[in-house]
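Taking the form predicted alone, here's one chain by itself in structure tokens.
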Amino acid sequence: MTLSSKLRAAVIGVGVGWNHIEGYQTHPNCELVAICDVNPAILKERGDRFNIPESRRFTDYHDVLKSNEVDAISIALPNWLHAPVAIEAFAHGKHVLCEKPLAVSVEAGRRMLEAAHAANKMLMVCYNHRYRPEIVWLKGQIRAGDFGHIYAAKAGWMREGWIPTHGQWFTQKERAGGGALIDLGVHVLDLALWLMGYPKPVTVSGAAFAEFGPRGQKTKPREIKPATFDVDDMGFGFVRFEGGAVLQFESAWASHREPMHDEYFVRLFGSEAGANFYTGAPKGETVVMFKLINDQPSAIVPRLPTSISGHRIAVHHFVDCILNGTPTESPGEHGLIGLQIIEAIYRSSQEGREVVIGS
């Protein structure tokens, strides 16, 4: 495929996947050739909204994967479908952009990577929060060497009450892979790892809790209660990496705290500078960098552009990498590392001990 070619893309799962539709339609070197959803009502709404001809709307994803007119797909399906659909897509020679989490388990994630490598196709994880202006700015400062060695970090996404009930699979371990940690936590875990340079995890300690979900409390919408709840609604982890760096990590769907609280953060500690990214910061100062200037502690608040859709930027990156033949900055391997850490937190919680990654 050359730069003069247009990538032909499809989106499977157009509930959340509407963001991907927008991304493909706004890329000058891409053509959206198909959308697919098992729900005819959602398919019609999205198709009409984005002016997609009925001939390009499908309810069976197998028809999309078999098509010779599709080069790449986005998977925006429930978690348990990520691996089987991606593996089948690779068998049909498609590149894959997969919504987070990569899969419901490390084992399933490994099978996805093996299929991608065997097909010589790209597997990218859609970590859209990486493309916030604050994170892009921080990554630029880190790449410029301004932080020196980042030896510690803290990250979290904490909510007061927002246990999802969409289709109810979110609260089922077999279908979701986990609860708050794998739903919300995987985003901020990726941000911390991304800014730290994706160091290799060595050991993990953690604890997971389910205090509200089993009682049907703090659901969203409030009047709907999950039919099944066997996942976590809060979790904590502590990760040690090769080279000695550490990460403290937390995530919650529900907790007794400020009403309607919904904020996430990453805090970095480097040898030459530190930083705090916090979505609940006053005056819109969501990122601040700290360092010594003339031996005095100083705070640097950058002026940043207004954020645009991170999904759109992620989709554009996916398209550009395929057309240019360059590796993605968000490969499936990153998604696998996140799953390894989250699985280790669950295991540590169950066994009451530190877990060695890979043991």
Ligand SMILES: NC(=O)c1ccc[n+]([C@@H]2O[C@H](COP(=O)([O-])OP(=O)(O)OC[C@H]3O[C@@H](n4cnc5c(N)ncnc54)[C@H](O)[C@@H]3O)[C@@H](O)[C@H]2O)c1
Given for the second form:
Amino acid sequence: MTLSSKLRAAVIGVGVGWNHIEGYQTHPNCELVAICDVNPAILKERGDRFNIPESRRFTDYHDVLKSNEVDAISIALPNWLHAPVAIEAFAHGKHVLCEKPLAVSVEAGRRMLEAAHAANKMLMVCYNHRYRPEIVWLKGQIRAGDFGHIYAAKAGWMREGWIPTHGQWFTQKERAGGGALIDLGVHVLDLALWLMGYPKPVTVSGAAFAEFGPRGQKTKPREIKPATFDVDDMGFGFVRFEGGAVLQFESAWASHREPMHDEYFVRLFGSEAGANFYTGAPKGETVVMFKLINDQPSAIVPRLPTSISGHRIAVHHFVDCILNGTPTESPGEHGLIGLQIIEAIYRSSQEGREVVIGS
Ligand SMILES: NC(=O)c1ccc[n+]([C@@H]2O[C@H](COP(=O)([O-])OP(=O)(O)OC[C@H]3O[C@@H](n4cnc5c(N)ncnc54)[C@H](O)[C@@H]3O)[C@@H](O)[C@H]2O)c1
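Here we have the form predicted alone; I need the corresponding form predicted in complex with the named molecule.
Starting with the chain above, the whole complex follows.
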């Protein structure tokens, strides 16, 4: 395919998937040819909002995957559907942009990667937070060598009370693969790994808790209680990488702390510089780089452009990579590494010991 032809894309699952619709519609070399959702009400709302003709709205994803009019799909479905839909899509020769987490397990993620390789199609995982201006700036500084080698990082996404209960699948292990760690944690885990250059994880120690979900507390929406809750609502992990770097990592849907608190952060420690990226009340958004200037500890605060949708940038990157025949910077392999670490945290928590990845 050359840049002169347009990529024909479809979005399957239009909850958060509306962001993918917008991404495809705003790309000059892309045509959104189908949207799909099993729920006719949301399909109509999204279809009307984004001016998508009725003939391009589907309730059965098999019809979209079978269509010769579709080159690439976004999967924005509940987690347990990521693997089966992606694998079927590859069998029909489509490229796939999959929402995070890649899958509900390492095993399912591996099957997705195998299917992508067998079909010679792209599997990209949607890590939209990488495209926040602060992260793009930090990555630029790191690529320029300003941090030296990064030997340690801390990352987290901690909320006071936000156990998602819409759709009911988020709190079911079988359908979600996990709780706060796999839902929120996977995003900040990716940011830390991305900024550290995706080092290979070797061992993981961790703990996972479920204090509020089983009691129906701290849900969002407050009035909807989980029918089943067998996942974590808080988790902690400590990861050692090949080469000796380490990452300390935490995430919570719910915890006793300042009301409405929603804190999201990455701290980096490099041989030549450090950094703190922080977003959340009450401090607002911050990115600061720290280094010695004339032997004095100094803080550098960049002037950054206003944020635009990370989803839009991720979707545009996916389209450009397919049209240009270039590899994505967010391959399925990155999604798999996140799952390996999170699964190892669950195992470490159950067994009360450090776990060797792949053992
Ligand atoms: N990247 C991000 O910032 C971000 C944010 C939120 C959610 N997500 C991820 O996106 C995915 C979807 O999350 P959500 O919040 O939109 O969930 P959701 O439950 O609100 O929406 C999923 C949609 O899929 C539809 N659906 C379910 N089964 C289907 C089927 N068999 N065929 C067609 N449609 C079907 C549902 O009707 C629903 O509209 C999850 O994997 C989640 O982790 C990512």
